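Just one chain follows, in the form predicted on its own, and it is written as structure tokens.
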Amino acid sequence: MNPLIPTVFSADPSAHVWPGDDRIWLYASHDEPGTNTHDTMQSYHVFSSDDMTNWTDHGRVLHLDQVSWASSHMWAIDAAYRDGVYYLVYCAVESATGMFRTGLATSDQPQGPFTDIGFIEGVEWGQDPALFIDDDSTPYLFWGAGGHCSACRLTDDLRAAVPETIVDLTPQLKWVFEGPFVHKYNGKYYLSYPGLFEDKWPEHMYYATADHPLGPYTFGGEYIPVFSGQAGTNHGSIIEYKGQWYAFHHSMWVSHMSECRSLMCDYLTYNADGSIQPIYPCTIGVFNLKTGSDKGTVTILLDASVADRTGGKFSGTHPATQRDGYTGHGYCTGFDRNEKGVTVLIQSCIDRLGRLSIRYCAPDGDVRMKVMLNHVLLAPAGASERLFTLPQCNDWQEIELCTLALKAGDNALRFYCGDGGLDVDYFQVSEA
């Protein structure tokens, strides 16, 4: 089903699967509801599926605010998995300089939250970074924008360009702007991007192939030529999962607004001499590996025990991991005065209904919660009291508590009022 997550604006997809792991994940950038300018963007989200319909939306996993270095503009983003730690690799403009630095953040889950740890040296402008971690383990930097694509290895430690590995790949890639990608497929090293055809806009997305990731490429063609609700820009990432190759990229199909993206998602099938053909893109999408419908949901799963690092806080609670069967980094104890709580940010592209439930445990007893959705007091379903009952439980269990309208843009949930004896693991939002 395209678009791919409806749910809120995202864009330039980055997919991966990670080794011993049997889902796909998507790194993207998030674009603001109703804003008319990239230059709002300051956050990434993270989206997780089993079957290519069915999406998980982890929330924000690193913002603007949590890089020191940074002042504005958290455009495309990769990721990889190298030695046992997940790396965001991102773009932000430097405070310092001005410049467009390649940021690295870490997380020890695929889902993160992530913690930066600084930009990458010997990159300047390093806008719309890919980062490739080749099979004997060798990582490649890839970055370009404005007409020009350029790549590197990088040390051992990711923290640094390799400075007599910088090759400037501009002339062997036609048409090229921004947004480089590379995969591996039959041995052959492509490197997919977005390009404007003799200069002018929208984007189309072309490839280029080579032996080494270094080059030199030989172009190989156009794979999603410019399409009917395609925004201005076009971005994403080309994958193999179980046994199937998908071209993920953006368009405007949700806001019909080119700064509002919604992530989309098609099938893509190699010649046998390995040329691309042309994808067209439909709003059928991609098919449920295990229904095989074209139909799909988006929920909302929000690590109780990170909320602090998701655009949420603790009010007197605190994680903790003692108690076993948790599902994320732990969950969030500590509800033992009427005011303690926790605050948990839930972000939408639209004005839209959603179902709340939580996983929690309550070996003590039943325990009375207040629910608040951006400063308004919500109420269980034919009551008029503004207290919901969670029924003693020894082991974690999930309840349904309520319907939430959220609105377009960011969302605050605030869980309190406790009386102890009470952990939350998650907090979930379906589609009503």
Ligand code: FUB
Given for the second form:
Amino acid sequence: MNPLIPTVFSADPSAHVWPGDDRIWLYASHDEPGTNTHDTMQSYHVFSSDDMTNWTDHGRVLHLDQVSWASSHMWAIDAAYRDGVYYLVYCAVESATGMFRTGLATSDQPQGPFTDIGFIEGVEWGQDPALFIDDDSTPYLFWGAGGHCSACRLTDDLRAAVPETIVDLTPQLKWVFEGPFVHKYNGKYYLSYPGLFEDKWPEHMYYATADHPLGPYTFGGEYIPVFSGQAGTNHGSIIEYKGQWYAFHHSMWVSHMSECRSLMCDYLTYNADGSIQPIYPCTIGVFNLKTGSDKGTVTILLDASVADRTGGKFSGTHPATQRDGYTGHGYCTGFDRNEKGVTVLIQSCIDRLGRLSIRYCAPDGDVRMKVMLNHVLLAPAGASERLFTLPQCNDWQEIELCTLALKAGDNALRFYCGDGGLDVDYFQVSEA
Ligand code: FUB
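If the one shown is the form predicted on its own, what is the structure of the form predicted together with ligand FUB?
Below, the chain from earlier opens the complete complex, with every other chain and molecule after it.
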């Protein structure tokens, strides 16, 4: 169903399937609700699915405040996997020069959170990066903005451009404006990009093909024309998942504001000669791979052990990994006094209801906790006392706690007031 992710404004989707993993992963930039300018963009989200219509929002995985060299414009991104490390490849304006740089951030898990390791040396005005690792493991970087597109080979550690390989692909990419993405199909390299037909907005999606990642490229044509409700920009990625090809892109179908965008997905079909058939985005979008339904949900999954790196914080609590069976990086523990707790960030693009669940372990007995959303204490349904009881359990269990009235923007969920013996794996917010 389109928009694919109607719960949080996100754009510039970069889709990947990682080795040995059954899921499809989307790395996307984040638009702030209520603004209509790209200047306010300052973070990224990761989404995953194993059926194409039910998606998990893994929350805010990198923020401008966590990037020491950058001052603004956390714009389009890509991701890569190399030697056991997941890379978020993003762009931001460098404080020292005012120039767009291509940043690298790493994680040991595909959902992040990501830790910045600096920008790629030798890439100037590196807006809208795409990192393509070829079958022989050679890494290539593509970037582009303002009507230009360039590419180069990267050093093996991905930290620098190999200067003598930098090429200006602009003359080979008709109407190119920004946002390159590279995929491979039947031995050919496909460079897809947003472009301005006759230099006029809005953007169309075009592609070109080559026998080598660095070209020369031959223009292939338009594969997503301008459509009703388009955001002005478009930007996307193309991927095969479980035997089917998909084109991810964005629209303004939720907000009707060009800079509050929502992710979209449509089927992509090749002709026998390798050319791509035009896509006309529709609300049905793509179907569930298991059930055949076009309906889906978005569930927010917040790993309590990394709350402090995803927009929340620990208040006297801390992450731990001793107890087996946790799902992400670990769990949060140390709720041993009244004031101790954990806060997680829930981002939503509209005012809406969500159902809050928690996965926890409480081996020493029932635990009574307080839950506060945006500084308001919540009560269990039908109860007058604002305390939630987590029943004793010797192993991890998930229970639903209450309904949340989320507001558009940032929501702080604080969970506190324990009396010991509690470990929290994750918080989950499902559609109500
Ligand atoms: O999302 C911010 C900017 O808008 C991207 O960097 C461009 O590709 C366009 O989608």
